[in-house]
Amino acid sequence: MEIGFLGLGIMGKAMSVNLLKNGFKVTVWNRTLSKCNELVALGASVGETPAEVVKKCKINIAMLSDPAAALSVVFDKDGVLEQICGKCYIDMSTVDPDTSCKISEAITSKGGHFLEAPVSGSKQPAETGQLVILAAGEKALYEEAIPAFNVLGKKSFFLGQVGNGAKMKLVVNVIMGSMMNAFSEGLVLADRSGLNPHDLLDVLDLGAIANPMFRGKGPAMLQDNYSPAFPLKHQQKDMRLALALGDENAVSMPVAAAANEAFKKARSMGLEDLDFSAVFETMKILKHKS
């Protein structure tokens, strides 16, 4: 199976590498074409535009940074729409449901096939093929994509109509962002009240709220290590989109709203390209001021 892959950021690069290592032929595109070089060394081909990639490949995957980037790749000159007739487009970016539906309508009106398939998981799960895939749209395309999904993820869900995958991803990420804020506050509270934060990590890991995020992020946070697995600017984007989804459905989300303000504060401090766990720095500053 030959796959086109659009977007070689932290996630897209790791996912493309996995496809190549598992025997798929892959043609890649990135807005900064020099980022394709490492994939070429592993056997990938390069398309100079999204349209060129789609013309060559029947199944095409996009993993882009935000709704604006997702729309641009589809609708701009030399974009996906120019060659999509009879081809398949799987958007694995995290976008809002309206953006996903807009892309779906455009693709299908041109005779193409569409599936949204955002993922739960960041850099390490992408590298190890342990993502959770949240697909919605054309069931036949979902089934055709299963061999690729089995390489990229540990579990795939088909959630029904277009928009449901985007909604599920936003719900997951708003919970994650809120948890990270509570975790950061707890680490600061432990330290300020005379406890060893490393002991707190050990206690948490043995209790009912033990989870891979605390286990994986906590030690690095205590060493001020925020090497980006999931950039903070993308987490804040997802908080904003999830809060908008809450507004649409009349759901009160005060915890998420407060967490979003902390991520916005972190962005104002110049931390947006660090890992989302760098929101911890906003709590530490409050501690130092008191």
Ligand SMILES: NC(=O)C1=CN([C@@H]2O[C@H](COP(=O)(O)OP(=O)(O)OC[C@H]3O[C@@H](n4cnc5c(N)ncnc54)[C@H](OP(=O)(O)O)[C@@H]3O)[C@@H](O)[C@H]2O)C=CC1
Contents of the next structure:
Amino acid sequence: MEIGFLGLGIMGKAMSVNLLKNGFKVTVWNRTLSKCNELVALGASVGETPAEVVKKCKINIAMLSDPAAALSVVFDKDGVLEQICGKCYIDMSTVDPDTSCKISEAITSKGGHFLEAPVSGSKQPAETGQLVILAAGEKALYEEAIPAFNVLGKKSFFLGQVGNGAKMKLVVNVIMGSMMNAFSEGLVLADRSGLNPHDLLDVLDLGAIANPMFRGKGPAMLQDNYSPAFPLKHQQKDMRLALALGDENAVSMPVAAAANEAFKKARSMGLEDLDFSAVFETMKILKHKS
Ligand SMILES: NC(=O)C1=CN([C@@H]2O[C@H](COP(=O)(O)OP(=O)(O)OC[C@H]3O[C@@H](n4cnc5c(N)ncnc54)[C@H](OP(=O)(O)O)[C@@H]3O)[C@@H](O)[C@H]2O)C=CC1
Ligand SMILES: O=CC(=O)O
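I would like to compare: after the form predicted on its own, may I see the structure of the form predicted in complex with the named molecule?
Entire complex below, previous chain first.
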């Protein structure tokens, strides 16, 4: 199966490498075209524009930063829409349900097929094919994409109509962002009250709230290492979009709102391209001021 892949950031690069290594033919495109070179060295072809990729490939996957990027790649000149008739488009970016529905409507009205399929799991799961895929939209396309999903992920869910995948992803990530804030506060509290935060990591890891995120990120955070796996700007985007979903549904979300403020503070400190665990730095600043 030949797959078109649009967007070679942290996730898209890892996912397309994985597809290539598992025997798929892949044609890639990235806004900054030079990022395609590494994939070419592994056997990928390059399209000069999204339209050129879609013209060549029946199944096309996008992994783009945010709603603006997702819309631009579809609707702009030389975009996906120009060649979508009879072709398939799977948007795996994390966007809001309205963006996903807008893309779906445009694609299907031009005779294309659409699936949204955002993922849970970060850089390492993308590299090792351990993502959790949250698909919604055209069921027949979901079934057609299963061989690719089996390479990219450890489990795929089909969640029904377009928008449900986006919603599920935002619910998961609003919980994750709030957890990262609680974890960071706990690390600061341990330190300031005279405990060794490394001991806290060991205690947490043996108890009821042990989880891969605390286990994976904690030691690096204590060394001020925020090498980006999941950039903070994207986590804050997800908080913002999840809070908007809360607004729409009259769901009070004070914990998530406070966590969002901390991520915004981190962005204002210039930390947006670091890993989202860098929100810890906002609390260390507060600590030093008090
Ligand atoms: N990193 C992670 O752990 C995870 C990320 N996600 C989600 O996956 C998506 C991608 O994340 P990630 O790979 O980390 O992000 P990156 O920031 O590493 O990559 C973003 C990609 O989007 C492209 N892009 C940005 N703006 C535009 C635009 N206006 N037009 C065209 N292309 C554009 C970038 O192109 P260029 O190279 O030219 O800048 C790049 O290819 C996001 O929605 C994120 O929330 C989901 C799960 C985990
Ligand atoms: O969206 C980020 C993730 O780790 O999942």
